[in-house]
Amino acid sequence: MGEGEGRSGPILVFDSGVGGLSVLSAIRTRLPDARFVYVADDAAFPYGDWEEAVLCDHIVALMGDLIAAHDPAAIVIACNTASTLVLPSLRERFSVPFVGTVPAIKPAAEQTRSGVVAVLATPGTMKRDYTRDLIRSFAGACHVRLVGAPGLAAEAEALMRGEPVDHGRIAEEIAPCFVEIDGRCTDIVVLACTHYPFLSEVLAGLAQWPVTWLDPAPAIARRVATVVGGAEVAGDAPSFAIFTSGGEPSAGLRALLAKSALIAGNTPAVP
């Protein structure tokens, strides 16, 4: 029996904001007939400001409510910070299959030609032992520069909501990614936050030299397709998005949701 076989219901995609729409888009390419519930925990955004234990308890409690309300076939934690922190607790407590999002360090190490790689992440993801374990396990022969960008996710959120972004701030936050060691330069930057792919054009325009910006979304989508297996994830009901703040989406965000084939849904109770 496959991992998702025997379970029906939508695929639930969860993030602290709307960055996880980059992952949803990749999954929809693989599973075009699937039904989705997208949950943006914007009431708690950004996760990097939380104490780890409190954040873990918050996500586990919220996930319990979401599972009870929507009975998903699978849940995608489309957030590096949450995945590196809370996946073991979620898998221990709930029987629904979870797919996490972790920094794409292994493929970066396999693809780099210069041996110099940067991992662009939120400070929460950057400081996790999980991230360092990935480097030790898969990128021991590379020079890996961990770059914590405290404001980049918020800039991506602003762009996605149709608001202006601060190019100067973005350039400052990505500058440490560009490293030269003994004539070898960074050639791959791992986008270790699902918000960052939405800034790809801005990042490319501000780069100190051309690099590959490695987006993990296609690999996540492949994993989700495997996990749901023979599950009935299609249906006549529409796919929709939930915002835990209860706030009304802006016109720009509504347009983005429509592009993702989502409608704004009702807000669940937040623990």
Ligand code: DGL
Given for the second form:
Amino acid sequence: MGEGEGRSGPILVFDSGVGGLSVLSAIRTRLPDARFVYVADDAAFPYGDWEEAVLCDHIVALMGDLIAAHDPAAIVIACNTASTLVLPSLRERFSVPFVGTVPAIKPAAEQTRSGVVAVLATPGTMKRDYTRDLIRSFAGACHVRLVGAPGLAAEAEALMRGEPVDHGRIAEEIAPCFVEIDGRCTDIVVLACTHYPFLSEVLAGLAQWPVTWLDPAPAIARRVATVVGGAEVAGDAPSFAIFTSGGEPSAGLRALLAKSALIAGNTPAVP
Ligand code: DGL
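Switching conditions: you have the form predicted alone, so give me the form predicted in complex with the named molecule.
Expanding to the full complex; the earlier chain stays at the top.
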């Protein structure tokens, strides 16, 4: 029986932008009939630059409004930068089950053959104690290179909205992932930001050598299916997306939402 048992209402998927759509897509594969509210806190994007205490208060306050407005059966924090910071505060404050997204360091440590892995994250996730604890707990036998890329999430947003991206900048930001130590080279790069899977083709094209890009979305989707259990998350109402900026979505964004089977829902917006 899932923690969401006995609850009805949609599954709320939350990110600072459209990166969490990579997680939504994996959840849909598992739960094709579920109803979703996707929330992009684009008014506050990017989270990677925020001071920790301020970001924590901001997300807790916003989540209170979202829970009151949408009464979700479960909430997926489809953002590493938020999850590695606010999950304990959210769980302490609200009774809705939360599923977080944190860097896939444990699976990377289990799968690496060379023993050299990189964690490609935002500057915020890179600094978190949570991330460093994951490395200490699960990857003690590996060399782990933590890379906090300042501009990759914004590049992914641009790509997803059908805008041009700066390949030179992306190559520069991923370059520190490619490490060679005593003849052993990085063989796994953990995509520790939900925006990055959308750049996967660009990343593969700019890689200094072939690596496995580890996307945790399928594992998160499995966890969501367990948590939701018998909750009534299906329904006739359409799934929709809310943008906290409240702005009219651009043509590129509308196309992206259509691809994600979401309607722009800024009418039932955050109160
Ligand atoms: N998608 C978010 C993550 O997984 C971060 C993007 C941002 O900097 O806001 O970390």
